Amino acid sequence: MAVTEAQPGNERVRGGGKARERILEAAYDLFAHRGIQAVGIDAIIAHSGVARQTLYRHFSSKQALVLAFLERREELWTKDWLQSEVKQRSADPEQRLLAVFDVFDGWFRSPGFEGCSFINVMLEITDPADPIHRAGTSYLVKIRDFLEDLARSAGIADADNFARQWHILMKGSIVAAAEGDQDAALRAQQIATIALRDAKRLEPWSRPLLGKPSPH
């Protein structure tokens, strides 16, 4: 997914581009497809065609560049692609929930399938206190918030719990697709259809989680 939008006030470099955007575009492509630990500053400099001092003028560290990448990933992947595609496919909140997996199905079958960058950075940076790990978590939470809004609009009583379980299906399908199962989204959608039906009947989603005492 190419990064094309420019930001004003940045230094122009060869090709008429702007330095910050060229750096961020290079980082986006490399981090999304190779991961953050496998990509060094030298690779980003070579990919972007800017000088080292130019990169550090715009991004004080690799961590700052990774955080900018994750912010851009939310703009392009979560908002401009996933949420936009889901909303275009139906006006009905229940159908929008199911449409998530239709959107994923096309993604999983694309030659450029790169997995979820938010999950990937959390697996690479495992310290919960690390700013990169926290950022990955926060962007996943925003996706779950989107699901919760849909669930609430669909009349599901425990929208938070439902969204968490729906998100598990989404994340699980991404991992299965990374393993090579191109039908992972369709398999997840089959489970999701049953889950949605049961949620509308207030079962089993309204039941207490295992290990938690019943309030009654």
Second form
Protein chains: 2
Amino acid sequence: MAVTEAQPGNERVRGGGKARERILEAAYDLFAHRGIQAVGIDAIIAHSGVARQTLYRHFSSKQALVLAFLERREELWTKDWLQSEVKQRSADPEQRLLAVFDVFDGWFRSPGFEGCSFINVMLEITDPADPIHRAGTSYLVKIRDFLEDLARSAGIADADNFARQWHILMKGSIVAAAEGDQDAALRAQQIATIALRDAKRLEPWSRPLLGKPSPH
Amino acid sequence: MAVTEAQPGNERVRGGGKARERILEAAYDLFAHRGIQAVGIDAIIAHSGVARQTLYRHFSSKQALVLAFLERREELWTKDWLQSEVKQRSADPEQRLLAVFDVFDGWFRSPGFEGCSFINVMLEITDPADPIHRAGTSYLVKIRDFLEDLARSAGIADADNFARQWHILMKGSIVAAAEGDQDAALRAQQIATIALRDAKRLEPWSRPLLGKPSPH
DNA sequence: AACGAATCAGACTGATCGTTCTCCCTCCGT
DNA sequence: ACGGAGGGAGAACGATCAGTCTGATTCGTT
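Same protein, different condition: the form predicted on its own was shown, now please give the form predicted together with a further copy of the same chain.
What follows is the entire complex, opening with the chain shown before.
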């Protein structure tokens, strides 16, 4: 937090908004839709209407700007959109898990579908030691943590494995949507439904009932 | 076919193989592991040990070289490896479908795991009109066609939807493996198993028995 | 021996990359 | 009124990009 001491009544007049905000908005749109390597600093400058030096005053390098983009992506996409929408659609953890694909369905059919920036960045920057690659994977882990919490709340035994499986369905459907399959979310949800049923059916002893009937 | 009139005893001596072959081998390794945009012509020249002009004699542009790489990728990865391995492990279409993830399991645990170049290229070149993007998606369609044939042979009713679902599991597991989950193939296979059981159980009327019990 | 085609080696072009620098203007707090 | 900071416009940097050109060398074939 604390975007360089942002107290009220501090905004620059030129251009309607603060320069840093305009830069991040332009970077967000461009990086999300065209990827990292295909977007140059010049394109971000042009789209934000900001001076060259102003960009480098707020972000020390392109890498810093990319990392800031990913941070904002988690804020806007993961938290404010995906998790928020899922929680809003149901209070039941099982229904929330399935709601992920309802939310995805609307996403896949939206005109400006951009795919998952975390996946894109991780696959685009192949070096595992690169901070950008590491950031992409770490934000994917946070999504998986959200799924794991839901699975645990739903009384699923191996919540880790289940969350990873659910995430595989999510990521696979996103790639399929990028290929052009607008029904990818529904197809994934079909499998997810029977996977969830199976996870609940195979290990009913794991659900909290009375005591703990666990082995020995 | 016909790599510029390749009759026996025609090979250039310098470097052990024909120049075109060395270029394609270098491009294959570099593009598959580092992506398209991150690999420059200079890197391919250096790794192939070929002269600059020699490369442009065989490939008119970088785009042409990328398209040749994808074509070879389908030959080596899709046909000679994936489909060949799957067919070798079983003759039963259902077992062949499941064997995909056995093959993937070995792939995910191999040291130089490079991911799926068709997915990578499609996500890296976001413009759907770009020939490279189109090539990537078209080779993914061919993989799906292979799955659809297996599904049809297995007597699954909606083979198209089933193949797309299977492909979602495959692509999702590949992305998960790129994140570092070496057990991604096993996780996907667990879901695939119950999905296959469900597809066979829900529509037993669709299997060829005696006559055709189809509606009206 | 001689020829042409293929390859090699490297300079070179123009464009673009990320980044730095300079100069000027405008604002805000004092 | 003044100073300093933030921003705008643009030149310029060195590096790299894809692609072209030249000239010498080596090959297979005759």
